[in-house]
Every structure is written in structure tokens, then in C-alpha cells.
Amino acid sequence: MKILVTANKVPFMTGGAEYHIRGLIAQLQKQGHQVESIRFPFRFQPESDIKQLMHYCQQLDFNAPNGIKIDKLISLQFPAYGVQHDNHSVWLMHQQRSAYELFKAEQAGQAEKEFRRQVIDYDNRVLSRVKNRFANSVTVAQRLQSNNQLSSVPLYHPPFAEQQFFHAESQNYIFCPSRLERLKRQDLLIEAARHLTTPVKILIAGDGGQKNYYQQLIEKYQLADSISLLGHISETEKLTFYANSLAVFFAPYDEDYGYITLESQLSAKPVITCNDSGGPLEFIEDQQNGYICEPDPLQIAALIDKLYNHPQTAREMGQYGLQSYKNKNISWENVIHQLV
């Protein structure tokens, strides 16, 4: 089949979305399909740019561009899923979050409210005409149903380089890999470090807009001896940090999916998350393969201390997590079968 994949492109921002897009294209090609991708340049601000891109996407018909028949269209992101095709599947990563779960009506001005209205109208129109709707998690599917009264099928996929993850003897550190952004809430972990009663270390990997803020917090609380901001690390380093950690902290706010949860389980490590973290809650069973708590530094510190003081429990939880991942039969073969 000739398959076209549409998504966005934000220059020099590589994260889970990029792995998702590349992974889908690679797996479609692996199964013998001819695949091309169209990546629309996306800017988060100003909102006028987003509205222009919405208008542009919904005018595009990709059934036979330049006379070449396309058999299948798969769209992944807003507003790229607005393009048209008679055999169109959407595999939704997330919608424009600022118009939905991150929108604060009491703080919004008239322009923000109008932008939100236009985004919702766009989604209602373009997604309702798509024959096959999928979401990359139950969390995203529930948002679509709640916000737009549109159903979708949750469809999990493996993290990048799934077969390369391994586990090793734990060392006394908590690993936290993610972009340094406020929604990822590394500050909860930094605040928790103030209340630790054990000598466990904190390793935070990644880069992002909040790096200076987090470094200032560490200096403010005099935590330089116990917390390290590692910055960007290689894939090989990431695998090793996972494998040797005592546990992984991943407690974003209302995450869509979250590779980190799955990567931790593939590394046989328990995960500490919060009860408002969204996607991770689909995989973490409290006190079985990790801990689910309030987004409260005192509670987080107590759980870290508990794992440090009971390393055998940490190992057993990690093994349970690895098995629970295997039991879900998460595979690209299943993804491609359902999409195509």
C-alpha cells in the first residue's frame, strides 16, 4: 500500500512524539508498505499561526496528490489530522492541550476563549468525518470522548529500542528522565529531596526550559550533594541509568501516554507517580509495580525512603512491573494491523 503519514515538526525538540512518529513510519516500511510523511511546521505561539495551520490543513485532499493515488492516510497530531482522505485513520497523540485540560477559564482573556472555541469547533468537524479513530492511551481516548463526544480505540505501542532495555543490580539512586518542563514536575522530586531521611541520590536527566529554575531550587535548598541534573544523555547512558536505579520517578501532570513508565518496567524498576499523572496510571498498580501518591513532596520522600530501606521489595516490584508489561502484549504488529 501507498501510505501517507501526517504529523507536526517542531525544530530541535526531540521527545516522545518524535519517537512515536519515526517508529510508526519505520514499522510500516518494515511490513512492506510504501510510506511518505508530511510534517507541518508547528509553533506553539502566536495563536494566529496555529489558526493559519488549521485552515491550511483542512483544505488539503490527499486522495491523489499530483495524480498519484494514496491508499491510506494516517494522521497523528493536531492540526495535521484535519487533512482529507477517503481512507483516513487518526491515531491521536493528544489534542491542543491549551484549549482543553490545561485551559483555565478564570484566567483566560477573550482572545484565549475565542481561540479555544475555534479549536474545539475544528476538532469536532474534522475528527467526526474520520472513519477510524484511535488514541495512544486510555487517557487520550477519555479526553476525546469527554471533550468532543467522539469515541476512539486505545492503541498502545512499545517505546523506542524496546529490546535494548535490561536490568541490573540496583544502586542507591532514583532516576528521573524527562524534558525539564513544569508539566513534568521535576520540582516535586527536588522538593521531596529536602525531606529524605536516607542517603539515596537523585539523578535527573534531560534538558528543557526549566533547567535554570530547577538548578536554582537545588542551590536554594543546598541539595547539590544529593541531586544531579545530568542534562542531555545518550540512549546508551539512559539504558544504563535505568538498569542500575533503585526506582524511577515519573509524575507529570495528566500525561498522555508516557514512555518512561514502560521503559522503567522493561528495566524491571518500580515507578513512583502521582494520582493526577494520567497515562502512567494505566500501567502502575499501587504497591505492586510502583507507588501512586498525592503530588506531595512529603509523601514522595516517604516512598523513596521506603524503597531504600526495603531493597528486596523494590526488586520484587520491578519484576512484577516487567511481567505486567509483557502481559499487555504491547507490539507494533498489533498497532499496524489495526491502523492498516
Given for the second form:
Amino acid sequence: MKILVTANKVPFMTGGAEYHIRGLIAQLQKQGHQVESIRFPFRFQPESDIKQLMHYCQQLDFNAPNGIKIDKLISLQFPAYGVQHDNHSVWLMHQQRSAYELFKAEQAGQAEKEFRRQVIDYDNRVLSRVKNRFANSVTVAQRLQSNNQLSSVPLYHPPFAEQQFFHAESQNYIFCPSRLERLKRQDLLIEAARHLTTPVKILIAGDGGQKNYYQQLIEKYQLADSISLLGHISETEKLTFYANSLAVFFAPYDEDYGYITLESQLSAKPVITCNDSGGPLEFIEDQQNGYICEPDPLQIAALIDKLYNHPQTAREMGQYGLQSYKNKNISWENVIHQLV
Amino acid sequence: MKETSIQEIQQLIENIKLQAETIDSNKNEFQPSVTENSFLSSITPAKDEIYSYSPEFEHRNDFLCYQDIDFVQWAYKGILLRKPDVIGKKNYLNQLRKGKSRQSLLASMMLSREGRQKAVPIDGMKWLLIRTRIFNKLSLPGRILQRLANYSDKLMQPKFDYALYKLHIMEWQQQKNFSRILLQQQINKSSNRELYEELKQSIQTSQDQLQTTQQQLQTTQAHLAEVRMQFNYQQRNQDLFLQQLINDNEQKMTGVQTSAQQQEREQHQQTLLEHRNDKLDAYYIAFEDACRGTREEIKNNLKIYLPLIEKVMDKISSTTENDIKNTIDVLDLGCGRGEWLQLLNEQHWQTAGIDNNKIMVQDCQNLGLNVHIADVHQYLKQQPSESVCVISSFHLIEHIPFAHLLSLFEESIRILKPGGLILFETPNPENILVGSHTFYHDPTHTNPLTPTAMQFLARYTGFTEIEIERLHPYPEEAKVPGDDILTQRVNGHLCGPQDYALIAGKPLKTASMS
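Having displayed the form predicted alone, please output the structure of the form predicted in complex with the partner chain.
Now the full complex is given, and it begins with the chain already shown.
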């Protein structure tokens, strides 16, 4: 089958999306399909750029460009999913978040409101003409249902290099890998560290826009002896930090999917998350394979201390996490089977 | 306190990173970058290669560092100097596994008939040999003593780390493989080098050849230019000579008295002047040679008209009396190199052709064709009425000014027998490329003639059953792909038929009236 995959490209910004896109293409090829991808250059600002891209995408017809018939189109991202094809599947990573769950009506100016109206109109139009709709997670599917009244099937996929995760005897630290951004809320963990009663350490990996802010916060609270920002770490280092950790803290605000939950479970580690974290809540059962609490540093600190004081419980929760990941039967084979 | 805590966390991070590094380096070790099967098989040792490693056996302890089957193999090699036979090996192995000590087994082997023949000296065996001889002599107590001896032998055997020894062998084997890889690499390198040299050599040869060819080409071109210049000089010389003749003739003309002589001179003068036009003839025949295609190709193209001619001939022969003498079946105007006439002659029709190109006419005559040099306009005027069945012309009418063209049609209908027809082929300007471009390749063309205009001209001059046959479209692969209206139109105008034939008949009625 000739399959075209459309997605965005944000140059030199690697994150979950990039792994997701490359993973899909590689797996389609592995199944013997002829795959090509079209990546639209995407800029978050200014909004007029996004509007132009919306306008451009919705006019594109990929049924048989230049007389070459394409059997199947799979779109992953806004606004690339606006292109046309008779056999079009959208596997929605997320929508334009600034127009939906991150939109704050009271702070928005006229331009933002107009942009939001246009995005919603675009999604309603282009997504309703798609043959099959899938979502990255239940969270994303629910948003699409409540925002645009469009149904979609949640479809999980495994994280990158799934088989390389391993488990080791836990050492006394909480691991927190993520880009250092406000939405990932590493500051909740830093605040929590002030209230810890045990000598547990906190290791935060990743780079990002909030690095200086978080570093200042650590210095301000004089937490250098218990928290360390690791910065960028290699893939193997990431695996090893997961493997040796006591538990993982991952409590972003309304995450779409979140590889980190799955990666923690693959390393057999419990996850502490918050009740407004979105994607992780689909995988964490409170008290079973992790903890779900309010986005409150005090509660978080209490849970970390609890895990420190009961390493056996932590180990068991981790093992149960690995089991619950396996029970979900997440595989690329299944994904491709459903998509194609 | 604080300082130590910070050190502690740094230590923790360092430990984890070190662990990661170890994983990475192990990964490197166990993931060979070269995985090609042929390469791997060339470095994996063959199974029996282990045994080609041949240690020295001088002392009994040289044997005692081996166990079980390995021990038996080496004992054979060291004492009997051969590979073990199946039965013998099984026998010794059984004894060993039933509890016989290796020392006793060595002694037994040395005391066997074969062992005594080979008589290999082994240090440290003296006492063992004596002991075994004694035990062998005392049959029952000997066996009991033998058992005791087996136990004591096992207690006394030298401490030896078999695992370490295996490791040693493996290491030795790896080194051997490694040096083999190095050697292989060296060979590859040198053979690559050879290949490279060979390639370089052949490229150099090709380049040399190319250069030679280019030089030859240049020489040929220079030679050609020289010939052309010589030819030019000769041409000019002839021109001058011709001019001289014309001038002479003119002078003579003024001198002569009688009108007969005068007329002769004038005719002579005319011929001389006409001869100047022969230059144009030479150009035109060269042009046709270059552009029109081979004789066979043209004959093939013209075959499509044969059924038509046959039909007309049948029609005329059935309606007219048999006064076949002195009539021409097909008259071809502007017959050129005579391909069409040749084709018709093959069908045994009476043909005649005219052309104003002397060289072409000469060529046709040499081929045995009935062809004359003549001007079309004048020739037709001289022909009797109703004397020809078919008048054909291929790519002629676009050469003629309109006044003569009208006359051509008028004369044609006069000359044709009733039921006869004209067949005039000409470039089709409906194809834009023909009308705007290819038509003008020929400098003697006047203007393109449209099918509509020719149909009207035929009707006007009294022809009936007028048809236009469109011919020679561009090949399919030259067309723009697609089937929509725009593409069809583009293809129609740019790639459509490049020629058409006007076919028109002289009505039979005229015959009955006259």
C-alpha cells in the first residue's frame, strides 16, 4: 500500500511528537508498506502563520497528486489533518491546545477569541469529513468529543525503544524526566521537597525554558542537597535513572498521553501524579501502581516520604505497574492493524 | 553537614551515570557493526579447529590438565600418536567414567601393544607403570588394590583450573582469528588497490581513446572544410565560365542576320540562363535527401493509396471502351525521386511522371521510369482531354502560386477520364506546428493550403465526391498524457495529423454528355 503520513515539523525541537511520528513511519514500513511523510513547517507564533497553514492544508487533495494514486492517508497533527483524501485516518495527537483546554476566556483578547473561533470551526469542518478518527489517548478522545462533538477511538502506542527498559534495585531518589516547561509542573516537586521529612533525593532530568526559574527556586529554598537538575541526559542514562529510582514523579497539567507514565511502568516503578494531569490518569490506579493526589506540594511530599519509608510497598507497586502495562497489550502491530 | 549532603547527591548521580556508561560500552561489545554473514563465517572457527592446537606432552601432568573426552583424545594423540578410533575411545571413556583414575588409564594405554610399539617417553610415569604391571599380575587382589590406587590418584592429582585453561584456549583462538581478520583485511586492501589501479588504467585508456577519436574528428572536419572550399572554387570557376558563354553568345547574337540563326541563338541563350537555376536543383535534392526519409519508408507510406487507385481503375475500365492505347493510368506531378511511380509500376499500371528538377529526373530515368523534365503548368496544357485515369501529386500544390493552382485544377478535370480522380497530398496546417513551423523548412513552399480551401477549389472546378484524408499524426508517446477536454484539444492542435490528401473525382455524367 502507498501510505502518506502528514505531520508538522518544528525544527530542532524533539519531544514525544517526533518519536511518535518516526515510530509510526518505521512501523508502517516494517509491515511492508510504501510510506512517505509530508511535514508542514509549524510555528507557534504568530497566529497568522497558523491561520495560513490551516488555509493551505484544507485545500490540499492527496488522492492522486501528480497522477500517482495514494491508497491511504494518515494524519497526526493540527492543522495537517485538514488535507483531503478519500481514505483518510486521523490519529489525533492533540488539537491546537491554546484554543481549547489552555484557553482562558477571561485573559483572552479579541484576536485570541477570533483565533479560537476559527480553529474550532476548522476542526469541526475538516475532522468531520475524515473517514476514521483515532485519538492518542482517552483524554484526547474526550476533549474532541466535548469540544467538537466528534467521536474517536483511543489508540495507545508503546514508547520508543520499549524493550530496552529494565529494572534495578531502587536507590533513594525520585526521578522526574520531562522538558522543563510550566505545563510539566516540576515546580510542584521542588515545592514539595521543602516539606520532606526523609533524606530522599530528587533528580529532575531534561532541558527547557524553565531551567533558570527552577534553578533559582532550588537555590532560593536552599535545596541543593536534595534536588539536582540533571539537564539533558542520554537515552541509556535515562533508562538507568528510571531503573534505579525509588519512584517517578510525573504530574503535568492535562497531558495528552505522556510516555513517562509508560516508561516508569516498563521500569517497574510507581508513579506519583495529580488528579488534573490528564493522560497519566488512564494508567495509574491510586494506591495500586502509584499515587494520585491534588496538585499540592504537601500531599506530594507526604507520598514521597511514605514510599521512602516503605520500600517494599514501592517495589510491589512498581511490579504491579509493569503488570498493568502488559495487561493493556499496547503494541505497534495492533496500532497499524487498526489504522490501516 | 550540608556539604556532605551535596556530595552525597553528586555521588548518587555519578554512580547512576557510570552504570549507564557500562551498559553503553557492553552494548558496543555485543553489537558488531559488521553483521554480514559471509564476513562472520570467515572469522568463526571451525569446530574441530580447537584440536589442531597441539600442546607438547612430555609429563603426565600435561595430560592431567584435561578431563573426560578431551583427556582421552589427547592421550591418544600424545601416547599412540593418532586420532582415537571409535571403539577404543568408547572403551577408555567407559573405564574413566566407571572410576578408573586418569593416571592408571595413561599407564594402561602405554602398556597396550600399540603403546609399547610407539614407546613414547613420558616423564612421571615410571612408578605408575610398575604399579599397573604388578596389579595386572595379581588378578583378584590386584583389582582391589587398583581401586585403592584410583582413589589415591584422584587425591594426588595436580590442582588445575580447567575453566582457566578453556579461557586460555579461547583467548588463543580469538587471537588467531583476529590475526586472520587482519590478514584478510590486508588482502582486501591490496586487492582493492589492484582493482583501483586496474580501473584507473582502464579509465585512462578510455580517455586516451576518446582523445584520439576527438583528434580524428577534428582532422576530418578540417578536411571536410577544405573539400568544401575546393568545391566552392570549382563552382565559381564554372559560374565564370557560364557567364563567359552567355556574354559570348550575346555578342554573337548581335552579329547574326537570318531569323533561323537568330532563333537558334536565342534558344541557346535561354538554355544557358536556365542552367544557372541548376544550383537550386542541387540544393533541393540535398534537402530532400536530408529531410524526406528513405525510399523504402516513403514507398511504405504511399501503399495506403493503392486500394483507391485499384478501385478507380476498375471503375473506369468497366465504363469505357477498350481504347487503352496511348492513355496513362496514373500521371504523377512533381514525381521527385519516383518512389510512387515505382510502387505503381510494381502493380503493372501505366505511369508517367514529370518534375522540373533535372537531377531527380535523371535519377528516375536511370531507374527505368517514364519521367520527363517539364513545368507542370505547361505540361498539362499540352495533354489531350480525357487521357488520364488518375492525376496524383505529393507535396506539390503548396509550391505553386494560386493562379497556377487554379489552372492546375481546371486542366486536371479536362485531362481526366470520366470517373477518374485527383489525389493531392499536402501539409496540414490544422496542426499548429505544421502551419507555423515545419511548413517553412522548405524554402520553395509558397503558403500552406487549408483543407477547406482545397475542398472548395475542387468543387469550384467541377469535381465531385470530394474527400479529405488526414494523415501522419504524431506518435502516441509524443502526446500530452490525459483525456480531459483541454488535453484533447492541445493534442489535436499540436500533435494531430501533419498532412492531408485531397481526393476528388471527375463525374461520369460529363463523359456521357460529351
